[in-house]
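Have a look below at one chain only, the form predicted alone, in structure tokens format.
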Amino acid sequence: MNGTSAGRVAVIGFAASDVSVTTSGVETLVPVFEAALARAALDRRDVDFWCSGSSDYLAGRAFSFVNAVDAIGAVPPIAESHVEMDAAWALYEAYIKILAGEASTALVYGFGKGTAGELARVLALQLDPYTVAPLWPDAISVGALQARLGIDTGLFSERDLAAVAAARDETSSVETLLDRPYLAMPLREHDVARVADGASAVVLAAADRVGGRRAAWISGIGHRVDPQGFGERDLTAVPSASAAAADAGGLDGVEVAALHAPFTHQELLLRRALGLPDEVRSVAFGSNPMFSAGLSRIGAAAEEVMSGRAAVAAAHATAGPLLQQNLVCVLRSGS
């Protein structure tokens, strides 16, 4: 979505912490709530609309947002929706809302305790459920056979996987890297990110709320899915992510980029998938909180932003396996 849109909402405060105390998510969100609003000078009733990212099979429980709910503080009633996916998705549904002249502020939020179980195998639930799902494969080796395809068909190398592992890690080097011991071949432990609890919550404002804040305007917003089948799609291409550019408005102006890429080979793929070219910026992708990610990459973009540091900046997020449903958004300073 771009156009007529343009400039009419920005976001205006982000914040994130990489500790999560209980599945719930109440105890970590409270304090992540607390410095979101501070920056962008808020207060929490000034929120018109509140939404949020989580999965009920990450935390093991049914509805298990609803928890999170504590965490805001239901009483007087507040305006509230869920996603049960990455929080960048809860902000395209906040965004819509205060577009569609429903809300002028809003608080997106997501949270995840990927460490409360074998993470590696409780992706499986993301596999289609009739031929891959039920032999459970691990989420690594699945990543495993996407870089496989791509050094097979000559797209990158296992150097290049170091390279991008060392670009986000200045302590190590890529002959170093490449010693490492294979954990599914051909991705070793700096390949894969790590997995990690936590939570972020990025504000986002209308137009006429902005005032003399700080702000990264949003520009465009793009999502698409590909086909969830492995014999369905090239898994060595991430056309969805190019068709959400396009639909972000493109990404002509772009300075620095925060791409949601869980695996070393996915950054070089969606790199190649945007058309980014080499002098586009990174923003290093360390640890991958899962639900708050995505969500994550936006704020990482928006302060580039409102840094100053650039004045274009993208951002991406991912959901399902094997970079399936992908969502770009372009943050601008000015209005």
The other form holds:
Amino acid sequence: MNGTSAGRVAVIGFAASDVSVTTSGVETLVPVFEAALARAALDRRDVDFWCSGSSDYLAGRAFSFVNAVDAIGAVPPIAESHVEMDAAWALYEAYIKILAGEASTALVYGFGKGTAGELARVLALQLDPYTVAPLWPDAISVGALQARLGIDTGLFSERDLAAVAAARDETSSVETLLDRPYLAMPLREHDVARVADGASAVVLAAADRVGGRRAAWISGIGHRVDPQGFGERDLTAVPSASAAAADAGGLDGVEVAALHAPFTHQELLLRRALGLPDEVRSVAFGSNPMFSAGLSRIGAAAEEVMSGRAAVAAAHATAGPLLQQNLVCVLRSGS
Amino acid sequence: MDTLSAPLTIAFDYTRSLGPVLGRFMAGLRGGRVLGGRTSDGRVHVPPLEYDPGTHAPVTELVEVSPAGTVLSWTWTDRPLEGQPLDRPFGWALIRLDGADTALLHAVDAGGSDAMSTGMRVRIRWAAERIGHIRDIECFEPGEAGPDSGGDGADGAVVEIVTTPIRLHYRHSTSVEESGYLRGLAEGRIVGRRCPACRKVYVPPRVCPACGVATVDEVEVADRGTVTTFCVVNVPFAGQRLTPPYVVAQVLLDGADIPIPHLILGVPAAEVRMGLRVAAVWRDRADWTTTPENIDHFEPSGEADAPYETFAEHL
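Let's compare: the form predicted alone is above, so bring in the form predicted in complex with the partner chain.
Starting with the chain above, the whole complex follows.
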């Protein structure tokens, strides 16, 4: 995004839940919407545009996102859209909608019951349908191939990966983690973010609707995708993340980063690809609730800005077991 | 309250058109040969790309590469998942075949993780029966290419379509509200819930789609109602349980504010009409479980037709 659009759209509310009772997720969304709208001091009838991210494959049923519209209350009719992606990409759609002047406010939400099916097999189906998916490679094994390339080329060691995990969990130490068995060599259980159920919602507003509310202004968003073939890129580089950060206006001055790294080695690859210096704080990334985890990184980065803990924050979302698709969003205080 | 859940398996044979590049690649596999695609920079891609990433021109030059290659990265699977190439512990590897510049993903039947290493040499083990599919490569195994690479070398006709069966397993979980509805059915009762905001009764119960709030109070509704609208099914399809023509209708149960879809039997299709009064025909009580299938179908109740105004709001 160029300078002319910077500061015209802000995050004004965020809420998340790590609970999902049903496969459809509708019941989970009702209180998440209420909490996000309460923080934004906005009534649901004042939302111009609703946009969601989820996947039918997670729920095992067709058009599962249509069910979720129940949680909005679609009478009188609403303007609504959906992406079969993490809801960070739904936020991009809503952001463009506001920039285009077609909406002044938007509520973006992501949800999924990652524990409903055999996720490792489900995720194999997002890979090349001709030469890869028919082999049913699970996401953890594919991630492990990338981790070994990083270790073989000397970018990091198994100890470095354990240190990332230990930093996320104060109760563990690097030594005890390294004693644990492999899940998929060279990855151990602590290297793989636990797949969880969850939902989150972010409320966006155009400048003239922000009023006196707390706000984190979006100064840029970029998203890029890699070539389809695993063998077509150096898997230890994340060029689509680097390019997305450049499209978002660069990360100079960023004080805190909320990265969506489903594996410990990917946090290290991302910090390198994004050029984040060591002094840039990380917002801890715990479990990996599919389809809301990336949106929640944007919400968490916005909270850093709205609370005054940081003047500039970066959020990142990813899709694919090898960081094939990446989105970077920069948020700032003031307008 | 404990909510009900049940296993759910969905399955579908995905059929995909291949186009000229992957069609030749798959024909090569059927003939026991691996073909790579050469791009304008001279690099050979395996699997081949359909378009040159530099010039965006279609890739037309396919060249044969070796069935043996080098492992660039690997991991080990102790517990293979359904559908994976081997049903015993195996390695996943990124393999660059000799003559290729890119790596492909496949399984290596190495016996144990101790036998795997970066840089190890592996060769293709061809499937006994080859049909023009990536699974024509059964897996890789340690070693160099032998004198007999597998096939007769003939590619034959371009493969136009590949079929990949997909089977996924889930545990489908219902909400507290849905569980109450299903448990009611097991007792021969139809239970909905009322929206606290607009007072409408939903059967089956759900979050009120008009107000976006959870419904709270349970309300029992009648097992009879009014046909609001219907269709006559004349088209046969796979898995069909009844012989066409038959009628599927929206039935507004007395006491409910949203119709449910169900079969209307016991009356010629041509006589079903909007406003027709119908009653549920339950299966044998001994067969009742927590399922809507406890109601076999609806049939005319013999009452006078309902006036249009009584269901106009529900169309």
